[in-house]
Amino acid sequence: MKNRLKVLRAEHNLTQAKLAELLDVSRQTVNAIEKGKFDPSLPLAFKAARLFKLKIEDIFQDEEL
C-alpha cells in the first residue's frame, strides 16, 4: 500500500517518534508504514486521517489503483 505519511509528517514538522506518540503506536510502526513494509489497521488509518485532517484515501492508496 502506498502512503503519504512521511511527506505529511515532514510538512507538519513531526519526528517519527512524535507522530508515533500522537497515533499511540511505536516509532518502529511509523517507520514500517512509511517504508511500505506494514499496512496500518483501519483504526490507525482513521487516526492518521483525523490527525492530518484528511480522508484516509488522501493518505493511503491501494497500489493496484
Given for the second form:
There are 2 protein chains.
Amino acid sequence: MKNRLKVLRAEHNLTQAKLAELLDVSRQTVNAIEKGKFDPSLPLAFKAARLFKLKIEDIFQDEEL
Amino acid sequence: MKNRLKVLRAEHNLTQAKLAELLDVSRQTVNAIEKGKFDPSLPLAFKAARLFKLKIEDIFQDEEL
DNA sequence: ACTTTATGTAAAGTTTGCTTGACTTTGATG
DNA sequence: CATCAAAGTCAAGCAAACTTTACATAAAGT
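Would you mind generating the form predicted together with another copy of the chain now that we have the form predicted on its own?
After this comes the whole thing, all chains and molecules, with the earlier chain placed first.
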C-alpha cells in the first residue's frame, strides 16, 4: 500500500507529530505508515481523507495486480 | 463504520460465503463486517471496492462527527 | 560545539482484524 | 414436519495495527 502522506504533509506544512495529533494517533504510527511499515486501519484512512478533504483513493493506493 | 455490503451482495446475487471467497477472507469475516462487529482492514476495503467497481466511500461510510 | 526540532527505529504490550471449527437459527421448499 | 442452504454466533488463537518509552540520527541555527 503506497500513500501520499509525506507530500500532503509538506503541502500543508505539517510535521509528523502535528499530523499524528490531528489524526489522534502516535507520531510513530504516522512515521510507520509513511515508511510503509504497515497499512492504516480503515477508520484512520477515513480520518486522513477527511482532514485533507480528499478521497481515500487519492491518498492511499492499493498496489495489487 | 456502516457499509452497504449486504445490499451490494443482494444486487450481485452473492452469498456471504461466495463474497468471502472473492475477497479472500473467511465467511465469518464477511458476516462480522456486515453486522458491524468490526471494520475491515484498508486492503480488504480496497478489494471490495475493486470487486464492485466502486469507491471505498461508496461502500463504507465513516460515522464520525 | 551546543541546542533544538524533525525524523527514524526498536522492544514490549494492548487492541482489533481475521482464521478455523463448531454449533444454532432462520427461511424456503418438498 | 423434515430438510437444506444461508446466515448468525462463539471460542481460541494468530496476525496486524497501534501504543508507550526510549534512544539515535540529521539538519539548522546560535
